[in-house]
Each structure stands twice: as structure tokens, then as C-alpha cells.
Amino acid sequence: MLLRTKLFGKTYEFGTIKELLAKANEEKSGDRQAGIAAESAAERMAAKHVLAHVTLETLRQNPAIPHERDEVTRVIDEGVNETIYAEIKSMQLGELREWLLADTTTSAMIRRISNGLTAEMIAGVAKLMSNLDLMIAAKKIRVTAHCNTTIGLPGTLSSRNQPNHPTDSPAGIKASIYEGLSFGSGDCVIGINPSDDSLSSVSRLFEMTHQVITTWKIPTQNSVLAHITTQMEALKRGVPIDLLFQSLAGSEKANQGFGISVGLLDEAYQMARKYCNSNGPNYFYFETGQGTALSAGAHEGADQLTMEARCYGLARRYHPFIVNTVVGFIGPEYLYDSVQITRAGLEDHFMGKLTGIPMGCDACYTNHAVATQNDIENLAVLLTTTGCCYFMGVPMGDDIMLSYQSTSYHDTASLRQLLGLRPIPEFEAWMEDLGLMKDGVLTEKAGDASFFLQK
């Protein structure tokens, strides 16, 4: 397989696809921080243009890991649809760019395409974007799922209400939830981060949220992000849990060092089949981003970039009801600054969607990153033009659990307001019975949390 090309005089050329996609990646810093970044900016057009001519089928017969030695590449390639991958394996990954982007394909196309597709197809074509490619393609991409209630439709933005508390304070962490309800977050989902991931603590928080849910009959569901397996006993004991969390990673080494596995997640999924309280049909929660597997020396000299398609190939296995890329989370030695945040985030969520999968994004910064809260919003701002699913909402913008800053509740109302979204219908009507929206607009009452404590 000759992957050779000549730019203004000089030869181009690249021992391996994973060299290939690592080159044609966008500046990120961990790629530069693992070595396997381009030298310099026509190295990385002439990795593009290679990657361009290089088709669907070599792709997949080229796996960032090994089969033998990956359980995420296995189940990625199990999970393609082999009549469709017949259908499109001939087609040069630049081909498949240009069919995206055409005016007549329709994300009913898309949908039926993106069966046959495997991870690192998805990740090539999203490198030869540019970030307005991203958001075009993205756009064209509805994808829905439903819990308790339904995410992605049409004309909708919407938020999780994250009250994360330092101590766990179950009156610190309501305070949070209805001041977030009284700004129209939460339609996606009340979801708290621990700082105890005990059994007896986590517990306690999902039965807190229920009792608020129930109480005030919010059309929502439920979750805490603890490890997988401190829920699976929960769920075992009763506790009622609408949506199961779990970090992934893109390499089954990495996935081992959040203590997962595929067969973990197979088990974790059939029991919230049979024993989560929400209605279904999808029950699981996904957080990921960009520099996970490198951060955890996992990352099998791939680029961020594709590991974190290879995040959605896996999450794509337990049908999920919302994925969160926590963009600017690990940190700037990941994502040096708000230009690199920026294309991850567009990244992230047209390669989620063309998995299949119902994305939202954590538009956030960590405070030794070259970024600002304008830079944050003007990622949301983007990502919601082009039908991100939901943002997190955090009290001010600044999460006082995880120390990182993030966007807030008022912001999801200023982004429906801006670009005139609604929140989840059921909750949008469940606010106007509360005298908190009118029409689509929020009233004079929203924002003013003391009516929850008089119930």
C-alpha cells in the first residue's frame, strides 16, 4: 500500500494508515505531546490529500489496534452492517466527504449509511472537514432516543442540571437542582457528581433526585455519575435509577483502567433493561473526550482524534440515551487552547452523530487552559446551530465539585432564546404549569428558586 504524495517539491510519505490519520489530524497538543503530530502545515495537507484517495474498505482493514489484541476494535467491527459496508467500501474517504456535504443527502441517508461505517472511517472523514464542513454535515444528522422522555428532537436544546456539591450535601445539591429548574435545566437529565462513590452515598443521591422528580412530577430522569459497578449494585438493591453512567475510552487497555470492560458493560446494559425505573428504551449515560486513552498511556500511538471515534463505535453497541464529549476537560496539554477546544468539539459532535449516536457536549475549559468563558460560548453557540442535543448546566458557569468551568444554567436559556429552541416538550409544559415559561419564553418568576422550598 504506497501512501506517497508530492507538495511543492517535496515527497510525502507514511509508513501506516494509523501514521496517515495521525498526520491529516487538525493541531492538537497531546498529538504533538505523543509525537505522532505533523512536522509542519504542508505535511499535514499532504496527509489530507493521501487520506482523501484512501477507501472505506483499507480502513477497515486497518484498525487503529489490532483485533487481536482490542475488544473496542471488535466490537466496532462486529457492529457494521455487512450488506451496506458492501454497498460503499469502494468509496475513497474524500468520495464520502463530498456525499455528506451535497445538498441532496438527507439524514435519512446518512442514518442508513453510517451502519456500515466503523470508527476510523468516521474519524478520516472528519478529518478532511473543515469546521464549517463539521457543522453543515452535523446538522443534516437528527438522531433521537428516549428515557423518560425523548432528546434530539427538532426545535429543541436542552440541559443537565449538574449540581455537583464538595461534600455531597444532599441540602447543598437541591438548592442547586431548583435553581436550576427555575432556569429550564434539566429537561436531559438531573445528573450529580459524586465525590463519594460509596455505595451507601450514591444511593442516597439517586433516591434524593427521585424524590425531587417524583415530588414535583419533572418529566426527566435521573443519574449519578459514580463507577458502573457502584450502580450495578444499587440497581441491584432497589434503588431507583433511571440512567446508568460510565466513562469510556477508546482502547480496550484504557477501558481497563476505568475498571471496564466489554463484558462488564453487556452486563450493566441487560440489567437496566430489567431493572432501571425509567420507561426506556435507552438507559445509558457516556462521557468521553479527546486525550482520554493518551492521558492514560492507551492510546496504541493513534491520534485523540480517532480514539475518540472509537469511544462512539463502543458506545454505539448499548444504544444510548445522551453522549457528552467533556471537551476541555483533561486539559490543555490535550487541547492547548480555545482554537484546538473548538475544532474538538465540532469534531466530537458531527462524529457522534454520524455513529448514530445522540451528542451533547460539555463546552468547558480547565483554568491553566488558553481559554476564556467568551471562548466557551461562542463554542455553544456553534455547536447548538448546529443541532447539539444539550450542554451541561452548572451554577455560574464554575463547578465548585470538579473545579473546572463550564456553561451555566441561564446560558441553555440563552441559547433557546437566541437561536429559538424550547426545552423537551413534556418539561416545557411542565414549566408553564409552573408559571416558569410562556410561549416558549421564560417569565419573570424563572430564575427565582424559593417557591421549591415551600412544597
Given for the second form:
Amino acid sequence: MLLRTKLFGKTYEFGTIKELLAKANEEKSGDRQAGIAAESAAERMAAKHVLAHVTLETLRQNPAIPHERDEVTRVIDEGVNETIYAEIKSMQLGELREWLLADTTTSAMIRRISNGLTAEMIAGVAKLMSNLDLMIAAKKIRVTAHCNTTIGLPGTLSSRNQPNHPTDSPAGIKASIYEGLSFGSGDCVIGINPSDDSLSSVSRLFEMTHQVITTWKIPTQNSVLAHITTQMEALKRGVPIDLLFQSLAGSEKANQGFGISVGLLDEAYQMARKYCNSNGPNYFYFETGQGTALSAGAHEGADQLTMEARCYGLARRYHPFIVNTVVGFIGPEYLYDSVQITRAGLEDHFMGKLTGIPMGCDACYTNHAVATQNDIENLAVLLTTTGCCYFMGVPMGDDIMLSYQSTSYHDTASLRQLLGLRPIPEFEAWMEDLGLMKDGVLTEKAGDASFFLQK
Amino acid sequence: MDNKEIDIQAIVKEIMAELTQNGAIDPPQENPSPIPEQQQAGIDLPDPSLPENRKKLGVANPYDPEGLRNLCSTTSARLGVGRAGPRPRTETLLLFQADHAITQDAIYGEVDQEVLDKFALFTVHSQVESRVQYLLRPDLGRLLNEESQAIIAERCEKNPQVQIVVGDGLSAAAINNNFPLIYPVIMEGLKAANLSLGTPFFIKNARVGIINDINEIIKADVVVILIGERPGLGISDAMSAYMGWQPAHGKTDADRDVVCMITMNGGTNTLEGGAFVVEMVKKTLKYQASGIALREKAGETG
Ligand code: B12
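Could you drop in the structure for the form predicted in complex with the partner chain? We only have the form predicted on its own so far.
Let's see the whole complex now, leading with the same chain.
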């Protein structure tokens, strides 16, 4: 297939759709590492220019990895609604961008075409958008989901209470949970990354969070981000689990590296519906992040934005309650600095929403990246204005177990206050009842973990 | 709103109120500490990074001060810090930023030659040529350079049951501080179990995946790499032990196990960490499997 343009008098030609997509990507250190990035800024622009004229049909016919070889490709392709696809397949990506941005295009209209899109189309259009484009388009797309409470409602901003501890001490984790709750963090989920993935330790943390939730009658859900097989084992033994968690990658091979497959996730999904302690119907929590596939040597020559979009396509199969990109987590070899992290955060949020999943963001950075806390505070504000469902709440943003920095309990309250947003209604009512919040603002009692020593 | 006194703070507050849709900004909850009148005497501050100063409570009127102190003592997370409106207090903010500053240095640190000499470790290199390249090209950190392959082929015992190697990873401090403590523990444990041990060595600019490349030469049953984790804000010297059954090209993290967060600064201490490592090695040998496969086998039979 001919993919060629002239730009400033010079001719640029691209061999395949996969190559075109990679070269049209905004600068990312991960694509450079993979040796697939545009070689010059002009070449990148030439690629975008050509990409704008590629039809959705061409993109469907050219998935990043062929059907025969990859179950993620098959899952996404089988998920396409053929009626809707037939309506839009002759659209070019440049036209899709304009359609998404048009004032006459509503949230409902976008939600409808979501079902006719594949990951390559979604990644492709993201590559043609500026940061503000990504925000304007994403802002329109409202996606809600329900577990014990409803995520993604207009006017709300939620927070995962992330109380990690280096040795999984239940007492230490509980202390952080209390502090977070007292700042209004935890309406999305109380979710712990375990340091020890053993069944006994993971089960203990589920039991402990369940006990805090029931003692204080907190309208929320618990989660322990262990490997899915550990959680399934716990579920079988009657451990109280509200949400099942798993990290996802965009290729079959990368998922193998994670020790998961579509078959395993299907099984987990069935188990969740049978045994989870929550109301549902949305039982899954997924995390993703640009660079995951490459870090497992399983990107199959595709760029990291396209691989990320494929994670969302896979996630959609399981009707998740929440999905977030952990945007600066893996490190500078994928997103070098704050410019790249910010861009990726906006891209991922947009792509997730366009896929039709309730999207949050772990706005974060590692100590070996060229970024500071100021940069992710900026990103969080940008994302909040565009309707991001939730962020992480970590004590002072310092995750003492995962060794990276994210948004803090303070940031949860600050973002809500700055932009006039509220927690999930039931959770806010719960906070008001306890006297920790009044009219959406923290009261004098708030920000004090010892408040929860009353019971 | 009481705006009789025009000062910058008042203006800022006014703007904040306009920004906030509900307009409900509380009056300041606690007065910022007054600026001392006698600044002529100069400023001479205690070190805010000392443990005793870190643990100071910042909450204005806690419900249960003693209880809050107890909660804070259960974790190294930054709890009990209080707030200035929705934001952190000044001391808390500055300490956080100071911690970030010091962490930047850990990444570019080097493993002390003395530490390596003490345990007679020789040094080999991955294909990485500089620290910046190390950060940007993990793929090169998973491969030995040619010279190193030759050195290992020449100097190392082949086909041992257990091969231990050390890598700087993302924190040299992790190796400097923990390796001298954990290595004797691991050695004792493995010797007591009568296992044959390979010749240990150090790899500069290493990633975990380099154990595949190493074992193409050594052909051990189990390879353990002690490696510096990426530095965290509070703890910049945590070490991990990653290990696998018969590592070889094509093996992934799903085929590996890890004991992580080994540090004397609030993680798993080296004595316990060493014991875990020995236990994992024995388990790997017993089931002849690691990673997900080990879990499946151990689950079935044990
Ligand atoms: C970075 C990181 C990742 C990255 C790795 C990619 C990368 N480029 O580094 C990503 C996001 C992909 C990842 C994924 C997972 N991780 Co991880 N990860 C970390 C982290 C924060 C730092 C690791 C580090 O410093 N490595 C040192 C450098 C020098 O090594 P490297 O060669 O650059 O990177 C390799 C290792 O990091 C390794 N790795 C990373 N995570 C894991 C987990 C396991 C079980 C194994 C065997 C290897 C492994 O993969 C990298 C590529 O080979 C640690 C936290 C910690 N305290 O160590 C958790 C940590 C090691 N991960 C953990 C877990 C549970 C996972 C997942 C299983 C999560 C899930 N539920 O799916 C997955 C799958 C890993 C796999 N089996 O493939 C746990 C392990 C718990 C345990 N004792 O078994 C830790 C301790 C964090 C936690 N408590 O949640 N992880």
C-alpha cells in the first residue's frame, strides 16, 4: 500500500501502516528505544500528514499484530459492532478528529461510534490531536460504571486511597487508610499494592479493608492489586473481595509475560460475577501504561501509544469499574520527561474514554525521570478539567513501597476545591455525616487520621 | 469575607474564592506561624531530615494526639502532616522536595570497589556505555558485552546448582548498604543446605533480564541477582533479589520470582531477606520451576 507525501519539497514514504503510526507518534523515549520513532521532526509531521488521510477501514485491516498471532487483536476485532462500523469505515482519521471536536457531536454520539472502533483507529486519531484537542474531545465523553457506588458522574472527582506499605503491615496500611479517608480519598476504591503476593498475606489485606469498610459503613469498594490468580484463589476461599485487579498489556505475548491470557481473564470475570462481595455489575480494576509491552520485549514493532490503546480494547471486554494508566511509572526509558509524561497522560485518558471505559489516571513519575511533583500537579489539573474520573491518593504523594511519586491525599482535596468538584455522592454524604466535609470543602476535623480511632 | 486589610494574602484568597464555584473557602484554619521579630540574630536551623524531626505531628488539633502518634509509628508513610487549607504545611512540603533532591544523587552513584573486594567479586559489564544510556536503553542492560562473556566463561565454575550475581541496577547505595550484610546470610544458608555454588561476580549497569544472558554461559539450575531497586523518596537503598529456574534466552519475568524491598531503612531487613532468598532457592530447586510455573506446581503438590 502506497503511503507517501511531499513536505517542504521533500518526499517521505512509509512502508506499512504500523510504521506510519509509529512515526506519527509524538516524541517518546520508548519508541526511540524500540528504534521505530520518526528520525526527524519533519518526518514525524509528514507521517501525521499521511495518517490524516488513512481510512478507518484501512486501520481495521491492518492491526498492529495479525489476528492469527494475537488474541488481543482478535478480542478487539470481535468486539466491533458491524452496523456502526459500516457507517463510519470510509471516514479518514483527519475527519474523525474534526467530527469528535465538532460542537454538534454529543457524548451519546461518541459513545455510539466507540463500539465501531478498533484500538489502531483510536491511537491514530490521538496522534493527530494537540493536547487541548485531546482535552476538548475527552471532556465530552462521559462513562460511568457501578460496583458498590457509581464512578464517573458529572461534577465528581474520585480518589483511590492507596495506602501501600513496604512489608504489608496491616496496622501501617490501616493508618494510611485513615489519613486518606480523613482527606476524602477512597471514594473510588481502597486499593493496596501488596509487597507480598502470597495468598495468606493478600487475603489478610482484603479482610482488613473489608473490616474498615463495614465498621465505618463506607460507601466504597476494596481491592488488593496482587496477581489475578492469587485473587481468584482467595475468592474461592470466601475472602471478601469487591473488585478484581489485573495489569494489562497490549499484546498476547506481553500478557504472557504478566502470566495472564484472555482465557484466564474470562475465567476471572466469571468468578467475579459469582463470588465478589460487591453489587456490580462492574467488577474489574485494570492498570495499564505506555511502554509495558516494550518492557516485556513484546511490542511486536508497534509504537507504545498503539499498544496502550489495545489495552483499553482488551479491558472493554470485561466491563471494568475503573481503569487507569500509571502514566510515568515505568520510567524514563519510555517517557523521558515531564513533557512526554504530560502528553501521555492526556492521550491515555482520551483513548480510554473513546474506547468507552471509565478512565482515571495515576499521574506519577519516578526518581530517575526528568520530572518533579510540580509537573504531575499540572497534569492532574489538566486531566481534572477534561473529566478524568479519578486519581491516586498517596500520603504526600510518596509511595513508600512502589518507589515512585503520585498525587497525594492533599491533592484530592485541592483538585476538588480548585475546580468545584465533589466526591461520589454517597461518599460525600458519608463524610458530611461524620462532619469531615461541608458543602464540598473539608472541615476543621478533616486531615486527621486519629479521627478514625473512635471506633 | 473580611477584606478590610488589603494585603497580598487577601487578594490571593479573593481570587481563590472566585475560582471556586461554590465560593466556600473557609477562613484560615490555623494561623501561619508569625515571623520572628528578631531576625537580625540570623537563622540556624536543625536538620529537618533527622528521624526525630520527621516524626513531628503537623495536625492542628488532633482528635487523639497519642493515638495519632501511634498510627504514624506503624509506617514510614508521611502521615500526620496536617494541612494548610487543602495543601501541605510548609515544613512538610520543603522536606518532601529535599528528599526528592537527595534521591536524584542515588541514581548516579557507584558501587564501592571496597565492597566488591571484600567478597572477592570481579566486575563485568552489560552492553551499556553510560549512565544516561542505562536509563534510556534497558535492552542493552540485559546483555553482556563480548569481553564480559569471555571473562565469565573463563573465570566461573560451570553447572553449579546456584549462581549468585550482583548488579547495581538503579541504586548503587542499595548494594553498598545491603550486600555486605545479606551475602553472608545467603551463603550460610545455601552451604548448610549442601548446595553447589557458582563463582559470584558483579555486573555494572545491569538489568534483571541479564541473568538469561549469564546463564547461557554458566548453566546453573538457579540464578539469583541481587540488584538495586529504583530509589524511592524516603528509601533510596532498597535491594531486590530476582531469581529463576534455569534462566535462558526467552525467559521472562513470568518465569522469575522476587524478594523485594530489602533494606535496613524500613523494609525487609537483610537477615530476613537473606532467609527468604535461601528459602526461595530451595523451593525452586525442589519443584524445578520458578515464577508462575512454580506457583502452579507448588499449589498442586504442596
Ligand atoms: C518497575 C516495576 C514493574 C514494571 C517493570 C518494567 C520495568 N521496566 O521496570 C512493570 C510495570 C511492568 C511491573 C509489572 C509487574 N509487577 Co512490578 N514492580 C516494579 C517496581 C516498582 C520496581 C522494580 C525495580 O526497581 N527493578 C529494578 C530494575 C533494575 O530492574 P529492571 O531490570 O529494570 O526491571 C525488571 C524488574 O523490575 C522486573 N519486575 C518488575 N515487577 C516484577 C514482578 C515480578 C513478580 C517479577 C518476577 C519481576 C518483576 O521486570 C523488569 C523487566 O524485566 C517493583 C517495586 C520494588 N520495590 O521493587 C515492583 C514489583 C517488583 N512488581 C510487582 C508485581 C506484583 C508486578 C506484577 C505481577 C503486577 C501484576 N499484578 O500484574 C506485574 C508483572 C510482572 C511480571 N511477572 O512480568 C511486585 C512483586 C511482588 C512479589 N514479591 O512478587 C513489586 C515488588 C511491587 C508490588 N508490590 O506490587 N512492575
